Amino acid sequence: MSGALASPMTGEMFELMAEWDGIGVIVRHDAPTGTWIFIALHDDTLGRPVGGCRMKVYERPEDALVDALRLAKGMTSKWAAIDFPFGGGKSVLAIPHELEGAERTGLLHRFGALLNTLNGTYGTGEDMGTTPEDMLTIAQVTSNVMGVEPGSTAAIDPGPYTALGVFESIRSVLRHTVGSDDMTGKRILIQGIGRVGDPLARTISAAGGQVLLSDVDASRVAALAEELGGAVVPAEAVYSTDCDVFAPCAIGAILSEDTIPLLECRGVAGSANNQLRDDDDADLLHGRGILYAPDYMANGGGAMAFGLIFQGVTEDEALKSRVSTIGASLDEIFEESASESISPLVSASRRVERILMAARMPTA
């Protein structure tokens, strides 16, 4: 166990929470594994906070808390942008090393037991570092897991639904940059070939697009590129590679004053959460004429599908049909952005605030 992750809460952690505008943060240290557990509850205007569970090795627990706070706030925007009755929340399990077998199961069971103490205040689901199988493990001790029916032996994978939403977002970007959403011959660069990047690449390829793929797993990305007739892009060349649309589907905070000047694309639409290092980076993209699909809208397909399932919609075609409307929603954002010469993030933020304000208005 690293000394950093075993250290007690620091003043920096309290400062981070003091500067945050959310409801609050539940913090627990899991002694058997040395894991710091953060459950960030941002907003419950539309309903109980719901958001995925991220499991990751962090250099410091403070970094995990930053992730939890940013991701929870992003979930508030995501649920509001798609007008679903949930609030923003997120959980982060800051593990000291990769966990497997009984050690992983024990942590997930204890995390589920912690959720039970919140009496339904927060619902979790899959996120980076966790799997549908992990959700089944958590669901063995709590009902507060999205995408797992009580007593089920199978969990729903949100990846394909998220990928569909990103695909429709890319089509919207193309409509507003080149005048057509026909994928034929379009170069789409996908950063991260995981549970979303893989099905996204397959969907784009099937639609006639040319996929450019980048991933830290060299063998995996090479195999997929060969299968789809795509090309592999080295990590160091991602930002400077010419393409029609750049789709970040890995880690967040990758669009910044350092990387945006390097971009050689017409637009950005991907599944990664918090793609902008700072909100001001949306203005940098806008200034360069690069159309940015706000991440919490582009990557909302998985959340939308789980929300629909929670409401009783379970038929796959019905779920896909609703997720496909993400493209039309982005069309509205892009049209307002163009007509008022503002970044799409400003337009999307307005949409979120309108929905939240309407929900906060007292009823007669």
The other form holds:
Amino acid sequence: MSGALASPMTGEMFELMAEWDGIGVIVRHDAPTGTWIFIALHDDTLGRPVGGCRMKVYERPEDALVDALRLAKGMTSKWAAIDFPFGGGKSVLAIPHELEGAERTGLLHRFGALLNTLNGTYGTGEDMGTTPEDMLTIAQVTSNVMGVEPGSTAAIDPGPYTALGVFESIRSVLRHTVGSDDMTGKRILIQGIGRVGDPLARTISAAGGQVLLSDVDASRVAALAEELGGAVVPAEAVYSTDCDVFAPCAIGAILSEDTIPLLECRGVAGSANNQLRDDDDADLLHGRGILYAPDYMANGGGAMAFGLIFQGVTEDEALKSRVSTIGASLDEIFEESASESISPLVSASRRVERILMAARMPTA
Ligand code: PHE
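Write the structure block of the form predicted together with phenylalanine for the protein whose form predicted alone appears above.
So here's everything in the complex, that chain up top.
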């Protein structure tokens, strides 16, 4: 596998970049660790591209590039949907195997130095596979990191803010399906109990909801289920288990023509980026009467918190109350979707387009 990752750029990579509708991609091969670094810059209409840094072992570097391109585009929509002055960008560190200690620090420092050469063109932050500690490491060499105050020894974990936004999104889905957002007795199935899924499960449980939990880490999921009085759902049953709301909080592209026919839920709202394999899958969900909260709206809480902190808002209560407005934004999307018989994704992308168009209009 590391042999495949070390292979030179293939025709497929060039094609992927040429066909992309974004600004461009910065590609670097980090020889000491055998890592491919991709920084995908999608759009800078609203501001400089800012988005998290994903660290993951991929089968092929092409897969990592595809991830970077899709994730960067998602960030354009996310910032526009929450109306913050940042553009779409994302970075992927395609590691050959899990990196620890000095190897990991070395890679993160070189990644930070690469950001410095970009003179602030791209700002990074935490994403799947990276931690707040990793962000501190990057911040030792560059200021282009969200969530780390200059000179600070702690990085902000966006996970709990993302979880709060997803919680409010689930309540919005409940309002528009069962007619009440009272969590009592509601069955919420969470796929992935990581940095977002875990705090989400705790919030739902504290509000009286019943959590059904699924995760690749069997002992972790068993422990959390026991602590919260929830149930464990085996991976092979995650799509077909009856529940009120399904919350994908792990990997992307899990909603597709293969899984949507299996779903036994009223709605979907989760934190994973790029939940749909294709945009058309939103129509499949709509056709089945399953209310889908567009991922980039439901999971915008972490980005929102980072954006607010960047703007100088520091009080936790202020951050939380702003993140909670995601629920009301989704209400508008669901109402437009119902009155115009369009999928919520179409309605959300209209919102994104409206914001981008207004920003492109020359001011008098
Ligand atoms: N990676 C998270 C997301 O996709 C949080 C994040 C937001 C990180 C914005 C950096 C910048 O929303």
